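Shown next as structure tokens: one chain only, the form predicted on its own.
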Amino acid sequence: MKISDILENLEGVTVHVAPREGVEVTKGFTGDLLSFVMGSAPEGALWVTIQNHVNVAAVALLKEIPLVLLASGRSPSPELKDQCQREGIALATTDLDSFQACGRLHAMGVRN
């Protein structure tokens, strides 16, 4: 599924850094402990988290994560937005909590 389709169809989403054209994801991952994400997230998955600091971009880059979705209405730090923009990582927020967001993403066809 294209990232742009996910962002258009998931409720309560605000896009802070737009996705690259045509980038697709089929896997998803959720986690807030960065070391856990580094060791467990599948490469190329979208990542649902409440972490909103610049180190999120570093982990996303390391794991080739094309979309970071901040849950529970978390706002990205300016440094995170800037780093995602530089690295080509899509960044969005949702008012849904992590559990709700993952449920909706699963219903849309995103699996782990």
Given for the second form:
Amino acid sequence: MKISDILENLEGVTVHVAPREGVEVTKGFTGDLLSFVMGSAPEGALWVTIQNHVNVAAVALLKEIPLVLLASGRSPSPELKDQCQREGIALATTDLDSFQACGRLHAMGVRN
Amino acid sequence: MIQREVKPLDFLSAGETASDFKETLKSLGIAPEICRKASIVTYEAEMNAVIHGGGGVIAMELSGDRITIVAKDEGPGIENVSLAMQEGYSTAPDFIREMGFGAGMGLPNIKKYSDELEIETEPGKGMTLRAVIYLRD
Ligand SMILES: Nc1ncnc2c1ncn2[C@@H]1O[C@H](COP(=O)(O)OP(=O)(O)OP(=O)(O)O)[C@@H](O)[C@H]1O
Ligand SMILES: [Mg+2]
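Form predicted on its own done, so how does the form predicted in complex with the partner chain look?
Below is the entire complex, every chain and molecule, led by the chain shown above.
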């Protein structure tokens, strides 16, 4: 599934860093504890989290996460946005909370 | 051998060592699964040096059949290593926990994703963590 399609179909989305053309994702993961995400997220999955500080980009980069979706309307810190831009990681906020966002994503066919 | 210094509570750069090491291993043609293990181990050791160790030096060496990752700091060290190795054990202060660190999973992750692990520490003097990842199982 194209990341751009996911972002279009989800409600209340603000895109901070647009996905690169045609990038796709099939898996998803959610978590706010960074070591948990580091140890358990499948590589290449999209990541739903309420953490909005710069180290999120470091974890995303290492786990080859192409999209970080900040839930519950959380805005990224300026450093997180910069870092995502630099590393080519798409970054968006949704007004949905993590549970609702994951529900929608699952219904779209994103799996773990 | 390559090595990098990490600074205390420098969250802006924290993680760069791990991605640097991962890129290096990838460019050397190391299998993705091994690169993945090495990057998790490096990231956790790096974050611990940044958060708990007062900064430190993280080194990686590739030789023969193994990758060795060594994290050395001169921070407070660990009083009770077997306790620190337990999942969920953390002394991280509240402001660190609010950032999503302090789950007490860093050392357990290192243990899980490495083939050999040694921690040498003297309370008040710092610690040296040495993790080995075999290139073949
Ligand atoms: N370099 C270090 N210097 C001093 N103490 C350390 C160091 N690394 C780990 N510790 C101690 O061991 C504990 C457990 O470490 P571990 O990495 O498992 O969890 P954490 O860092 O607290 O949380 P997480 O890694 O999940 O974000 C730490 O809370 C700290 O008390
Ligand atoms: Mg840790």
